[in-house]
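Only one chain is included here, represented as structure tokens and corresponding to the form predicted alone.
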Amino acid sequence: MKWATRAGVHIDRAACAWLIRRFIDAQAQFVFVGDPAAVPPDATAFDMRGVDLSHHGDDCSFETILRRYDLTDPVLWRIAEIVHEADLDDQRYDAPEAPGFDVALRGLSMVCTDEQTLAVTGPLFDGLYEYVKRGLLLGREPA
């Protein structure tokens, strides 16, 4: 299946494609289009003004779509804090990690194409799932 989202990866849409990937379509291609217009018509839009995968209410664009496709992964939900407080910083959740997040994505777009940066991120979410995992489990910090 074909995916489409605004060129210019950053911390959002890199999550999202990752979220996509991994847990939803694991045969996803990525389209990058700089006006949703260019949304090519078999493809399903994310993290775009207008569309339903989108920003709503007071959610990120990875929790709109944990919602829409009822991941309910306690994991995926505290990667969505992270991803939530990195994107929009309004302090809805406790996520220290999130700062982080958002400066390693924005340098990372500013060297790499969308393509690139999809490719470096997706090992770095597996391991942020993996160590949220591992917290959870543990119920403190891994180490």
Second form
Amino acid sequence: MKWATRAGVHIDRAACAWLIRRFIDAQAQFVFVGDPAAVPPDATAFDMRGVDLSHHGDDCSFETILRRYDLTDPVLWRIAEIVHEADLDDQRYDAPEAPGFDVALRGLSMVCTDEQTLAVTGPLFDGLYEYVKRGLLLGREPA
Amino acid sequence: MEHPPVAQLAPGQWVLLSYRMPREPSTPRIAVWRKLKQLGVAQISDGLVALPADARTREQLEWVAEEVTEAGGTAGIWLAQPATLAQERELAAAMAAARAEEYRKVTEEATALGGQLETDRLRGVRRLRAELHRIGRRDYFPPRERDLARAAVEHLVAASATPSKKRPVTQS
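Now the other one: the form predicted in complex with its partner chain, given that the block above is the form predicted alone.
Entire complex below, previous chain first.
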């Protein structure tokens, strides 16, 4: 399936792309557009103004996708808190990891194409998933 | 045509949000107002706010526009250039003055913490550093009060770490 989002990927779009590829559509192909009008007709758009898989109320796009696809995995919802704070920084959640992710993604966007950023952040989010999962299972910070 | 040789001779790009929302219900109006306040926008007039344009500020205002639309209002995003440097300076000065006020509060709180016990002081430092970070994210034209506030907060740490000999406070 084809998925489209705005060019200039930052934390929310990078996390959404990872989420889509790992949990919704393993064959996902991503298209990056400058203008909403440039979204290919056969693509599902996300994290863009005026589309459903986007910010709604206080939710960032990552949270919206979790809701729309009924993803209830507590690990993903903990990651959602980190993505939310890195993206919106509204102190809704306690996520001390967020400023680090924010800086890492902003820096990557300065030296990488969007495709490269997704290639780099894929393993990063895989690792975050594993870390959060072990933490939840142990009930404390994993080694 | 030749461009002006020095960039700052011409006003920069700004991103504007024009919006109208129904008076009632007031909850979404207040939510939007809070978000704009958190973003540190310059209020140009009723229903028209501005930020210096970059990918991030434009995106942030686009999300607010979306929220306005979802609440039954109308909103538009504009890229604009103030016609004169003076007009741009006026916007920048208003924004800098608003941040300066926030930094002054931090300095006052830091000064008040000076007389407290070390544990209270360090707890205060954590809180004030977070506050400085939040202000910094909406500070596009840093006033001199920023450095004073930072120094006042870091001074509390320096005072705890080396009671006999004070370390110089790092400026950034």
